[in-house]
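The data below hold one chain only, encoded as structure tokens and taken in the form predicted on its own.
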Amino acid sequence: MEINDQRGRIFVSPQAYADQEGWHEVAAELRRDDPVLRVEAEGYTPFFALTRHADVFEVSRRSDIFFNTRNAVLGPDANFELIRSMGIDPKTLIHMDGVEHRDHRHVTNDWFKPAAVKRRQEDIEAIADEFADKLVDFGGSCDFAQDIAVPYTLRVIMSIFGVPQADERLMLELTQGIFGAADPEYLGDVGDPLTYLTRTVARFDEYFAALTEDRRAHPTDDLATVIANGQIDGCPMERHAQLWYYIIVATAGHDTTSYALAGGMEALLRQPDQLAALAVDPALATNAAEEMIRWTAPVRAFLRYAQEDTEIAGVPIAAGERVLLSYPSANRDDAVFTDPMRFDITRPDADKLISFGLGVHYCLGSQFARREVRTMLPKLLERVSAIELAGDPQWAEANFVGGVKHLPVTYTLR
């Protein structure tokens, strides 16, 4: 791939994110020397990569100037053109702005408010217990990412959604088909990421069309019922937007949190003293969850589009140009975080993380993500007297949502 500045490769290449140490070395250099880097890569509309916390914060706050659009996720221009020619045109909350975004977000907003999420703590506790108990079944070793983090976070979001446990394997396959389409491991025999993606969307459509019909005929106390019966301006939600509403809740509500938990656990295992401190004082789990989400930043980036001529850190940005908000880089900015490359569950500034975004596009599921992580940590440490890495972790090759996809561990049960 031809690119005007090879440092810009860390934002474009899915493979670059699989090398976290190398990725953050380049990001640190950019924060210091070129915090608003113009990236011109073959096959991509040029963009400005923002790596400093202050700039990501300001653009996120200024939703009046910087809009989300249907191209809010970074990818080759030809891919977007091709999938749209095949009838796939994602329309989720991350692809909307203004009144349209406000009205669609309002459909489910009450379900994600702190008080509403808190009422589900007992359910989250029960699910965490169920999956922590599986450590006994695994007999002293497992892939923590695939055996614990993934199915646990999937069960939580599907229980909220109202999807039966019997369909969880299908949902896992489909969510990986959306966010993992660029990763060779998930492609299997399909080979082509776009073919894999289009097949996945078609299967999602079939499943959720049936679910919508059922929830309209037999409404229940679940999120699927809310979406199935959601209205915009007094009219039923348009079917295309409804499908993608289901998809974004199923995917973003699952993959991001599993990556935060698995990647955070890797960091804990590399800091045995912090792991021991957490075992002694479970109350540390609340701040530990913040630090794990800061450290992992599972959502890699979003694009915003300037609606008028402006500037960022003295760099002119013309109307119509786009900027990339790099959350992993912003979360390691030493202008905001003390010793940012150190993982520390007692970090006093962990709450300054920007993994969930900011402003009108602040992540709807942030409260669930926090609760899932901080609930699971004490459950695990109640059951093991020792746990350590049993091999090298593997990171997903993905430049939108990614993290640790395999985390081999060995442990001793209490």
The other form holds:
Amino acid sequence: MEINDQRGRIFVSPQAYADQEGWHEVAAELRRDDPVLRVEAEGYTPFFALTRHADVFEVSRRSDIFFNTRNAVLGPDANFELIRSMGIDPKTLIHMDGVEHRDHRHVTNDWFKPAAVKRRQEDIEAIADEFADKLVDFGGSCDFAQDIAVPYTLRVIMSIFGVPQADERLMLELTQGIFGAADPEYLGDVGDPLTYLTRTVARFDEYFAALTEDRRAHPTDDLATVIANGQIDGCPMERHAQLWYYIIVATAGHDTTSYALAGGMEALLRQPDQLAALAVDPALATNAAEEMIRWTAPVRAFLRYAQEDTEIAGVPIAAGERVLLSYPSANRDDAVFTDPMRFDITRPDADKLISFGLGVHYCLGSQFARREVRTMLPKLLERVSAIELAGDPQWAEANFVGGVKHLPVTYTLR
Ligand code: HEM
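Which structure goes with the form predicted in complex with ligand HEM, now that we have seen the form predicted on its own?
And the full complex, kicking off with our chain again.
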């Protein structure tokens, strides 16, 4: 691919993210030398890549100047146009701005508040126990990412959603059809990725239309009921926005969290002293979860579009130009984190992580994600007396949501 500056490849190339060490070396260089890097890559509208914490922070906060618009996820322009030409018009919270965004977010906001999420802790514990018990079934070795992290986080999100266990496989396929679109392993032999995406959206549509009908007729205390009966300005939510509301909640919640858990586990396995400390003192799990989410930053980036002429760190940005917020890079900025390249579950600055973004679009599910990770850690350590890597972890080739997708481990049961 033609590109004006080779360093910009780390944002554009899905493969670049599969080499974490190499990726972070380039990002560190950019933070030092070119924190607002103009990237002109063939097939992509140019963008400025922001790699420093302060700049990612400031742009996220200034939602009056920097809009998400309908195209906040980086991809080739042709894909974007093709998706639209195929009649797919994503309209999630991520794609909205201003009052429209505020009103739609309001529909589920209370449901995701800390006190409301805390009430689900017992359910999360029960699900964590169920999946930690699988270690016993696997008998001493497994792929922690695919065997534990993926199904566990999927089950939690589906249980809060209210989707029955029998439909989880379908939900997983659908999510991978949307988010996995760049990774060859997830695509398998489905053929053309965009055709696959269209089919995926059509299946989601069918599934959620039936769910809406059901929850309107038989409301329960689940999230599907809240979305099905959601109102905007006193009127039922428009069907299209409702479909995409279901899709964002069904998809944003588990790939992200499972990558944080699996990638965090890899970091722990590489530093057995920290694993041992956690086994002795389970109270460390809360900070460990923060550190795992800082370290892994499963959402790689979002874009924002300047609504007026402005500047970032002295670099002029004209109205209409776009900037890329690099969360993994901002999370390793030594202006904010002491010794940022060190994974440390006791670090006092772990809570300065920016993996969940900031401002009006701040991750709706951050409370769930944190609870899921910190609840699982002690459950695992209650069951195993020793656990180690049994081969090289494999990373997803994805430049939107990604992380460790295979984590072979061996362990001794207590
Ligand atoms: C470690 C796990 C997760 C990470 C790293 C993550 C990251 C993010 C990021 C970076 C954003 C955009 C923030 C911004 O633009 O400022 C976001 C938004 C969002 N996330 Fe998460 N997320 C995670 C888990 C979850 C979970 C568990 C759910 C649902 C249960 C969820 C639902 C959402 C939704 C609905 C939005 C859109 C919010 C809006 O635009 O107003 N996420 N997330």
